[in-house]
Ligand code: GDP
Amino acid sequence: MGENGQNKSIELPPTLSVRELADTIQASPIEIIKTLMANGVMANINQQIDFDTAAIVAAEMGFDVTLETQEAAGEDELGEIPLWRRVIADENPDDLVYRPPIVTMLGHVDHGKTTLLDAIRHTNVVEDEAGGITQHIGAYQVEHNNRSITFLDTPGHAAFTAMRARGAQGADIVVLVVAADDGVMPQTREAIAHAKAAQVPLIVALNKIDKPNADPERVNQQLAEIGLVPDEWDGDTIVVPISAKRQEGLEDLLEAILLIADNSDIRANPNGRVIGTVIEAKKDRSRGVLATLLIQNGTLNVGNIIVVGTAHGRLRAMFDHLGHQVEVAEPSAPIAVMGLNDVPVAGDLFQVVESDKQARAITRERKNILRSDAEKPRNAVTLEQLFDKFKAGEVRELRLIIKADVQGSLEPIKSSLADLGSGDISINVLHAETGNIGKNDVMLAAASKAIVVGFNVEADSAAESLADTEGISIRIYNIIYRLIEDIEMALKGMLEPETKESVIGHAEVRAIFKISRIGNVAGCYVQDGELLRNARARVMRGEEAQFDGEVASLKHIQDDVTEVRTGFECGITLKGFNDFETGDIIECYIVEEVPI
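If we take the form predicted together with guanosine-5'-diphosphate (GDP), what would you give as the structure of this chain on its own?
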């Protein structure tokens, strides 16, 4: 809402970068990133976001937003379409063939997304004789009635919206998981909004019907109220009752997914231009960069040269979701690849290019753009203001971004952390995900004053350098209890944020010089200790402090100095104080945080 209740009107194009949005509404990019994060969208300053996403942010900042009217009518339609869709649109329709649908699970926390993904994987993944060991590469494929379905197995809005934010739109179908005992909750609504905005069809998996307090009718009612009228009530929304825990109803759900797929135009040209999305990526000590790609058009072959973000490389090896080494991967196949020279960002698009030379040229150009952006001054004031807001908050919380190697490690970490929160201090896990620590994690931390905690993962170099410049702490562990212990320590630190004052020196005012434009300079003699330029000072007259504040300048003879020691003379000015008298004692002190 606008502060005076009066919203300003703006027009926004179908897509724009975070920076452009910041410029348009005259907000700091960090503020925009933070608002995006709060809405589950991980985006960096150069990322393109679509109108829907930008509109949510702008509305939260008090603007009435309308879609910019464009002269070339065709153009704005194109702008909203993810690049890979445009690639497919450019293909000859005769070359397009059915490809397996890519499905993502969304829904409120604890409604059973992870359990459902595991249940489908365990009951439907076809393992061959070689008995591949199930690999968690961020997606898997199942067979149902001899047709394949690809599931993205990092549930949650973050993964989905990260892709949307990059215009990639990773999924063709959303399965909205709603617990029958809990019903429609805030994240359920959010998920619906995301699916709608991305124009992705949605089916409801009405989960936990085994529970004695499950109330499917009530949930149907709630769904109908928010515009998802269940098929059972002659509506358009397929609602499949399931129990992920007892593995009941899963076949019906897969059936429903294929039904939706048949009604959607999910096609690709296996012989066309190769394009797809990065699902996750990490650096592995022995194998180098390992990235999971989802192919949206074309066929990927070992030996292909790909470009993704500022990374590139010749694909040295590819593995399917069962860990089998493969030579070729077709549309909708999730595939882990080796050979990139740097860790790409989840949600980035990859493309196959002709030559190594072309790959280098493209990445060099992209790096130049990033570099020139990095040189532009940052809006430090607004960042500080943001922090002040947090400080002023009534509820104090330790905000964490957790990255772990596998989903299986995230759960125990989250639950142990939940046990730690006490009294008025809570632990808020803003984001918990598998994969290495990337730039986006640091962005989120910077924007929300969080710390980044890694378990059995590494931080990529871009993340590390951003963490340095933003002053974000990244802590990496390989033993869970050490992680928990450390967080507990940090919490204690927050419980008692003690500061200690240490007096570091005294000086006597012996003369006062009036200097125009500067004010009064106290000519002093340092009696004990030292005076520091970056310290605070009290002006004592007898027992009484006349002033308490910061040192503005410190000079020895004519030179600006950072310190003056016992027995030396100096000229000092204080921020906001002019009324020195000879004989005043300037007591210089510093404030330190006391570590626990």
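Previous: the form predicted together with guanosine-5'-diphosphate (GDP); requested now: the form predicted alone:
Nothing else is written out below except the one chain.
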């Protein structure tokens, strides 16, 4: 119950998981599951429940519940609302105040991201680390016009997207660093795709303008061609000429960042629920676990108990980005903390809880879930499943990442897909580029709930491994019309799953027995693999298949069995086939669906 005995008011989305409901109302997942069971609903912690069910549970725990609007929640295009957004949406709008923008830098390798970060730090941060810890903590704050800006000192779109894939903010603003002498490169386009997928405003820092071969007009043209029309050309993209090496244009860049921040809803409640993101974490020999946290809502204090992933602990000490020991940290502040019992994963969300007992219960439950999830196969999100989500109102667009062998293949694919996306469900091509499918493509797909489509390319082993881990579907074609046809049929809900045949065993027919009311039974010896009762079988006589159909029965000695392995004898009957001959080979196989 809230103040004066009144219920607390919260908003909930149309659907959410049991875990998300527990996080939102700060209750134990086990308590939620028990309440659901008491109301006749059996659900595990990852199961999605609808608004009405969630409202009943929340009401029993002292909350007045209303259906959340998309605008209030900052809902993304897939209808999924990250926890940190829901926390801020639950705050009273009158309590929200401006918080410093969090900025990350993306761009092509060697275009000067790290040099620019160092230049801003040395120009705007007063170096005074006496008595503090001096090592790099992954983020720092600068002052400009009496306002703070937080920079993530972990450049690279891989880190940015990995955080977003874990439900974290990543950044409020992206600075895209482009070298004036080199122009837009493949990694530049990749970085733009990651920023656009995250729906984060973007500023271009046109670096190296001091070089003799710098050509700003050419770069502006390249930017315009990929949808970033410079403000000089009456476009919406701020392009700031700079020289990180000579520390020129840095003030203009900081001014542009604050301008974008003023036009964005970057706010938090310093007195509200504490939640934020892990930037870096490591184990220090003398201090134990040292984690850098970025606070997105609320105020963190020494002595608070936090939970992050499967780690928890009471904060023993906190240090700001200059290494000074502090007692309090407010929204957008990067802070190094001591006191966690384990090293958390960068990108994980942390939150403050009331007691050690609650922290241990939450982490214990999460460890159980991780163990349970590890035992389950990860199934890729298929086109059919996305269409089912669309029909359920969960998805309004199909997100694709396209890789092709040459530019001449990309253009017809993109234009054909644009023509398809005119119905109820749209097509959003997040990234289209030439070259093989790599790890970064899969990472972008994981963060954006997208499907990777390739044309005349291959997926490298690292990409395939990550796709398997993250449950990402990679689909490769060598005929353009097949690619377009499959996606068109998926949008219409008519795509039949592709199947793959896997041979699992061979057996030689050594004797034939006639049994009344059953027919002929083949007495076989299993040469390799295994025979399965619920599989299919081909009868091979030399090179020719005499029959292809279902296994009717499988016996070992007199017992009905479900499988017979290599080296054992068995009796087998096939549905609709009696013409066995000694020496026939029975090839047993299974048919599996291939994720589209």
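Rigid core: the largest C-alpha set superposing within 1.5 Å between the two forms. Numbering follows the first chain given and starts at 1. The structure presented is a predicted model; accordingly, all values stated were derived computationally and were not measured.
Trainee: Please check if Ile479 moves between the two forms, taking a CA shift of 2 Å or more relative to the superposed core as movement.
Mentor: Yes.
Trainee: Core-aligned, does Gly438 move its Cα 2 Å or more between the two forms?
Mentor: Gly438 C-alpha, core-superposed: shift of 2 Å or more.
Trainee: So, superposing on the core, is the move of Gly505 at the CA at least 2 angstroms between the two forms?
Mentor: It does shift by 2 Å or more.
Trainee: If the core is used for the superposition, what shift in Å does the C-alpha of Ala59 show between the two forms?
Mentor: After core superposition, the C-alpha of Ala59 moves 41.8 Å between the two forms.
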